[in-house]
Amino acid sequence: MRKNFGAKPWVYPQPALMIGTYDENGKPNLMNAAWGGQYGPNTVMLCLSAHKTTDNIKTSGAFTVSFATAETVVPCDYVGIVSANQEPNKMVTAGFSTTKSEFVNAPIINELPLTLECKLLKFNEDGKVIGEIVNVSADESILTDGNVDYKKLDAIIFDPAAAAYIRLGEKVGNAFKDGAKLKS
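As in the form predicted on its own, what structure would this chain adopt when taken alone?
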């Protein structure tokens, strides 16, 4: 038996994305955004309403997307519930420091070990932001054999039904391989 919930924004897993920007004065800003993800081979799409972050993206033409981790859940949640329009020092309060991206006019958050550095491609009036990934940078602490190790990254996802953050689990299969067992 199934239970119907009606129309809900419950897509699983939903990454806890951290969107980094610079304002018109070069001051870094960070917001937590659950609605977004990969849009194409080298593009991301975010669904954002009116925020300081969206103003910054329009002004700078760039942004970074980092992934919240189990270790950073408290400051990542904080920057999602506090607006930079009301709390201009929220980055300091959260304990985040930044380094300017070498590839786009946006900050890399030093405490978040995996970052997509993006150039704005399109900003729709309904708040959809599409960006081209021009570089991915990863802290060496999350690499194994030169590649990102999801266990070391320890990314969290957002559970919209329970309003909770959840740590990713264990590997259960091999993409593009396990299904081949059913081919005739």
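Could the form predicted in complex with a further copy of the same chain be shown next, to go alongside the form predicted on its own?
Shown next is a single chain and nothing more.
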């Protein structure tokens, strides 16, 4: 038996995207968004609606996408709840610091170890932000043999049904590619 919930925004799970931008004076801002995803081989889509971040992306033509981690869940949640329009220093209050990306006009958040550095391509016909991933950078602290190690990254996801953050657990393998067999 299935229970019907009606129309709910329950793509499951959702990433905890941390969007970094500069305003027109070069001041960094950071917000938290769960609605977005990989849009193509080198593009991302963000559903942001009206935010300081949206204005900043229009002005600067660029943004970064980092990923909330278990270690940073409190400040990551904080910058998602509080608007820079009300609390201009929310990033510093939250304990984040920034370094300018080498590739785009947007800040890398030093405390968030995996970052997509993106150039704005457009706001599409539905008003979504479409960005080109110009570079991905990862702090060396999350690498094993030169590759991103999800256990070291310790990213969290957003559970839309429970409105909770959850960390990743055990690998269940590449399954079929690893030689697993279908039940006969």
